[in-house]
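Just one chain is shown here, as structure tokens, and it is the form predicted on its own.
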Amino acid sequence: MSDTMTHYERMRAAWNCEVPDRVPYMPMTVYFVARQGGLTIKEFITEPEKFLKAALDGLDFIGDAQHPALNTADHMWMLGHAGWDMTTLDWRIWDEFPPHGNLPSIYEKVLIQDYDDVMERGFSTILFSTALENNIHERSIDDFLYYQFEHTKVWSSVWRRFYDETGIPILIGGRAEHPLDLLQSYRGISQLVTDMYTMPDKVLEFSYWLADYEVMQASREAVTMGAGELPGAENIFFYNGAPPGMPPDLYAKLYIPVAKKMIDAWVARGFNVWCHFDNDQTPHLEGLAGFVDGLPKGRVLLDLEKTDMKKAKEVLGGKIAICGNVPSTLMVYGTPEEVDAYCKKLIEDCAAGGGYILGAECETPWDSKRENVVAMKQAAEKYGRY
């Protein structure tokens, strides 16, 4: 049976918890395109014509929207894009895949020292904070402009050679995370916890100031990838997860209320919502179907990386769209059979009515079997049929 939509048409139709002509297949393939392409990680996220070329070679496995790659490279920023994130996070852009580089990774430092100071003075306490030995000088002011200013737009310009070609729209056009997603980075992760427990409320005081810095960096970011222009860079990919084992109470204090107050106003501004999700949200669906109240539908969608899909659907079926969750493990080590039936039975559970995207556990692993991507794809064409 042939499609009857495109594949813009079913993104929206399955962010509007309607029904489509079939399942849509939306991972996040960015370093596994890099790596089937025969990329390095430096070329890919300093040379995007060279991913776009690997983008086009994938189109076996890429599905109904493509990942933009260029947040890899602004992975957590409190200071503009990618080129403070490169000196405060120390968010280390290797050359080579492993096992002669690496994934880019962070150094987990204390940078903030004091909450209250950081509100007051701003995140220059942060850039020149003694705490960073990270040779920050060294880079070039240059460096420091172009990927504030230029790295979006060459890629805004890539990807629109990539939709025109293809059909294939993009799946989100700005960045941004949870406060306290920035927090485990720059406060550190044990730190943060105490905090939670002895200072709830300042915690939420800095998270609150925090999200309208967030808010209108994502925008903009949105805005320059071609928002209204480029179908899909109006999806906000917001990064959520938190601390890991986060109590319900605290939960409920500290990051429900953030995150609603930075879903509204990117959805005030014209902006749709891609929620990722990292661990396990599953104790926590009740509070997180708040999350479109007052808003009109299909503005919203949760990405859910460990939680229970079957009990998501449950949950907020008819009311939020989600999308998920082929395990990790399955696409590095397993077979296109298990893949195919683990598909199946993530098709059976949550594609009644609509609402559903198939997708991967996070990121799609570098280091997965071209066969199991491709299984994945053909599964949502093979089971998702309405």
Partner chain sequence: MGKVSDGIAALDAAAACAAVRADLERGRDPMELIDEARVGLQEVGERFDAGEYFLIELIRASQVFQETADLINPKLTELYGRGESRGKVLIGTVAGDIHDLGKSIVKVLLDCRGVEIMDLGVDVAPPAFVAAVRDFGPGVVGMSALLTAAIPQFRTTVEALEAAGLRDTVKIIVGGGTVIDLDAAMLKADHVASDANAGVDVMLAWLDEAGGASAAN
Given for the second form:
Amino acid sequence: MSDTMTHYERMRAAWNCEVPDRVPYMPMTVYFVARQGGLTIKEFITEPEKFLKAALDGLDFIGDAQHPALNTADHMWMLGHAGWDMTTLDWRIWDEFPPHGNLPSIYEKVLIQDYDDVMERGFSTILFSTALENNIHERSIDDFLYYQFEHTKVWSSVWRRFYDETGIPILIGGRAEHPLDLLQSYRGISQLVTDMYTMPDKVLEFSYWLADYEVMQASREAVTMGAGELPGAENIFFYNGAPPGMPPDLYAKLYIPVAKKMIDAWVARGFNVWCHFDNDQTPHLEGLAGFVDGLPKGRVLLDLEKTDMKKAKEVLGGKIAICGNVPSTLMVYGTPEEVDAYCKKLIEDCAAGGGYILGAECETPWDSKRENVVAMKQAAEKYGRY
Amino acid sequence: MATFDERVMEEVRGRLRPPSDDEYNLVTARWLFGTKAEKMLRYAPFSFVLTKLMWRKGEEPWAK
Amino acid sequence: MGKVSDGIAALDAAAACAAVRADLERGRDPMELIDEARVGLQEVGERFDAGEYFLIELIRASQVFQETADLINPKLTELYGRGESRGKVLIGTVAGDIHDLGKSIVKVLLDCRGVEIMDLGVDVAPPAFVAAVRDFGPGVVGMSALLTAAIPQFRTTVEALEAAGLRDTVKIIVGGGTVIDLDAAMLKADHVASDANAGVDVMLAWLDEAGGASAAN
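Return one more block: the form predicted in complex with its partner chain, after the form predicted on its own shown previously.
Whole complex next, starting from this chain.
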């Protein structure tokens, strides 16, 4: 059987928890595509044209599951370009892939000493704090202004061309992060844990304060990227990385209400929300189910990393579309046969009735075997027919 | 006849309420200047100069 | 279990510390108190293993334990001097990775069991591991990583120890989110830990087997 839907049609059907022609697949292949295209990290983040070529070349083995937008908005944040929030974190960015360089990483440190102080004075001082060792003070004004206001537009024009040539939508337009996730970087995990137990109300107050900015800048970014004109740019990538292993009571008090408020705000403004989760969300599935309360259908997607996907389907099926979770280690160290078997099981567990997108656990690692990525693509086509 | 993609884009355009410049600037100013946001916006562009006053003594990047 | 261990097991810092202060005032043996605090932490570890407690609660428990230990330790040193070490463990996150959550938990769990620890921090290059093994003389080396990109570094680090002639002086354990499905032999390690608690149990068994003396000294 051959495909009867376009990629965008198939994705929209899945978001809507409706049955598409087959299971769509969405391995996040940002670094992998760059690596396969022979680019350095610096090249793929700062030179859109080179990345466009790598993405077009990748069509041969990744097919229509390219993720142009993830290669842009979501990864410009590391340079502090997409949102100023990232400029206040201690990002380390290398030019090259390992072994000559490394993947971008945040060094956690106590950058925020006092929540009240930041709500009083704002982030302006932290933005140029000497505690940050990301050489931000050495950037030129031209550099700042270009990356904040112009670079996104360059990427947008590149991905419009990509869509015109291939018919493949971009999958996100803007990005934002859950405040607790940012707080882990601003306070360090150990200090944040202390805060959550000793001053939970303050953490919550600060999270709401920070959420306003996250909602606004992601919306703005999605508009710049072409929401309403370029398919997929209407989706906000809502990153939820941390903290790992929260107990359900803290999760219900500090995580869920803030996330729900942000999701509601985006949907009210007309955007869709792709919630990306690191860590195991199995204990919190009931809470996540409430994300769509009061919202029109098809506006929220949950992309789950180490979660029990069968359980997720049981709890969320018919309500919210889910995506994930082929393990990173399998992509790097496994065989195509193992990837095939894992994907087959995922499709059996999650695909019935629609609302499932086959995807990698977080990002498809940069050093994945090409044949494993191909195996995932083929598994969706082989086992995912409705 | 409009394609699927065109139909959805039309629907999205119909429901989109993107932030206005004023909304965006106010929220960004709050993020940057906290409770001083409204004041800093009112006196822009002088507020960029006044930013220097937001630093605590000894913590400023230029202190070293 | 007493009020101190109950307080720790309930993650109630105020209750645990109040109980410690009251007991010290009454003249209770600080050795008994620190043992009771360890029982409390042990209880948390068991509840974590049973799936009743979550990772954040394990971190919180270690913080509460630390708060009680900070109250007890001065008294302990005053009465008994420095306690005998159960052995030495060297830990670090391998080159190319900066994740240290699991490593930090391992550190606290080992610390409360009387193990002497040297923590090399994150993004530790193989030569730094080699130098530290030579200088510190640990019985066990624990390496951690979360990124798949860092996995080859386990092997590289072990090979550096081999080249320096130090491999046989230590047992090597690796841990971290992405390694749990991997084979120890593939990484040239002696053991792959499934989580912090399980890893600590293995390390303690090794140290006790070696009689508490560090292998290199």
